[in-house]
Amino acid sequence: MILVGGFGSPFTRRVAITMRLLGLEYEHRPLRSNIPEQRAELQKINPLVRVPALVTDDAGTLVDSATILDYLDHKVGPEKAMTPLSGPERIRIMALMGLAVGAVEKSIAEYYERGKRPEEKYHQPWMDQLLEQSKDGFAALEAEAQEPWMTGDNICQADISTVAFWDFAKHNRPDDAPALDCPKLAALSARANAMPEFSETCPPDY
């Protein structure tokens, strides 16, 4: 399998962590859409020119991280899957990931608003709203989090996604933004990033 996309994308990173935890070998191509020659290569793999993408032997090219994660869980089977394939625990984990995805999407939206527009074109009320929504999303996760992992004793996809998303949000949040005050999520990130599957996929500037 070939995983396409740099680990600066938290969605690519959560796929890479998952594959490493599951013991699935893959080739990594860290293509970026903002580099012209890499963008052309990426477009050949994914017409949407976005990451991650996973090139597989049996299912073609998958271009959405949630789809990729579901494919990986079915590939390894219910005993190893990071999200149960059915039942109430699946719903619980999916609900936590819904909060995590929502929180990081707001963080990413603010990051691009700040990074792609000239400062004189910033719409500060919109950026402030995005930062507040991201903060509230992570606070909701904090309230739901158990210990040592999000759902208790065993690591699952809610942990992988939360750590990848939390790390991105913390690293890219403006200094003057409302603080992300989530001690359980901070401890979760520290615990997870002590593991090679997480630390080896962590962007070097984090």
Ligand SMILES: N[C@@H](CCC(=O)N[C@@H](CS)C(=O)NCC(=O)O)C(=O)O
The other form holds:
Amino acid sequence: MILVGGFGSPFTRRVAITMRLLGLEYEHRPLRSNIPEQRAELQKINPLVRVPALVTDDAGTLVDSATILDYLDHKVGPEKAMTPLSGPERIRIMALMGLAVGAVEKSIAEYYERGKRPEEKYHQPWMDQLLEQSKDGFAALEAEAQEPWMTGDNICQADISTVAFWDFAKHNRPDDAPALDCPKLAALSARANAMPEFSETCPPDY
Ligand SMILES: N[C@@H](CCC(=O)N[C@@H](CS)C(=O)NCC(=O)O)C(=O)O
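Coords for the form predicted together with the ligand, given the form predicted alone:
What follows is the entire complex, opening with the chain shown before.
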């Protein structure tokens, strides 16, 4: 399989961590949409020109990390799946990931507002709202988090996604933004990043 996208993308990183934890081998192509030559190559793989994409051996090319994670879980089967394929634990994990995805999407939206517009075209109230929504999303996740892992004793997709998203948001949040105050999520990130699957996919400047 070929995983397309750099690990600066938290959606790509969560797929890479999952594949490593599941023992699935992949070739990594860290294409970036903001580098013109790489953009053209990426467009041939994903018409949306975004990452991640997974070129599979048996299901064509999949785009969107949630779709890819579901494919991987079905590939390894119910014993190893990082999100159970059915049952109440699946709903619990999906509920946590709804918050986690929402929180990082708001963080990414603010990051793009800052990175893609000239400063005179910033609309600060909108950027402030995005930062607030992201902070509140992580705070809601913090309130739900158990220890040592998000749902208790075992690592699952809620942990992988939360850590990839938390690390992105912490690293990319402007210094003057309201601080993310989530000690359980910070401890979760430290615990997870002690594992090679997380540390080896962590962008070096984090
Ligand atoms: N819902 C998608 C989001 C993917 C996404 O937003 N990727 C970003 C990088 S983190 C991207 O490639 N952005 C470039 C663009 O949209 O132009 C997923 O889960 O894969």
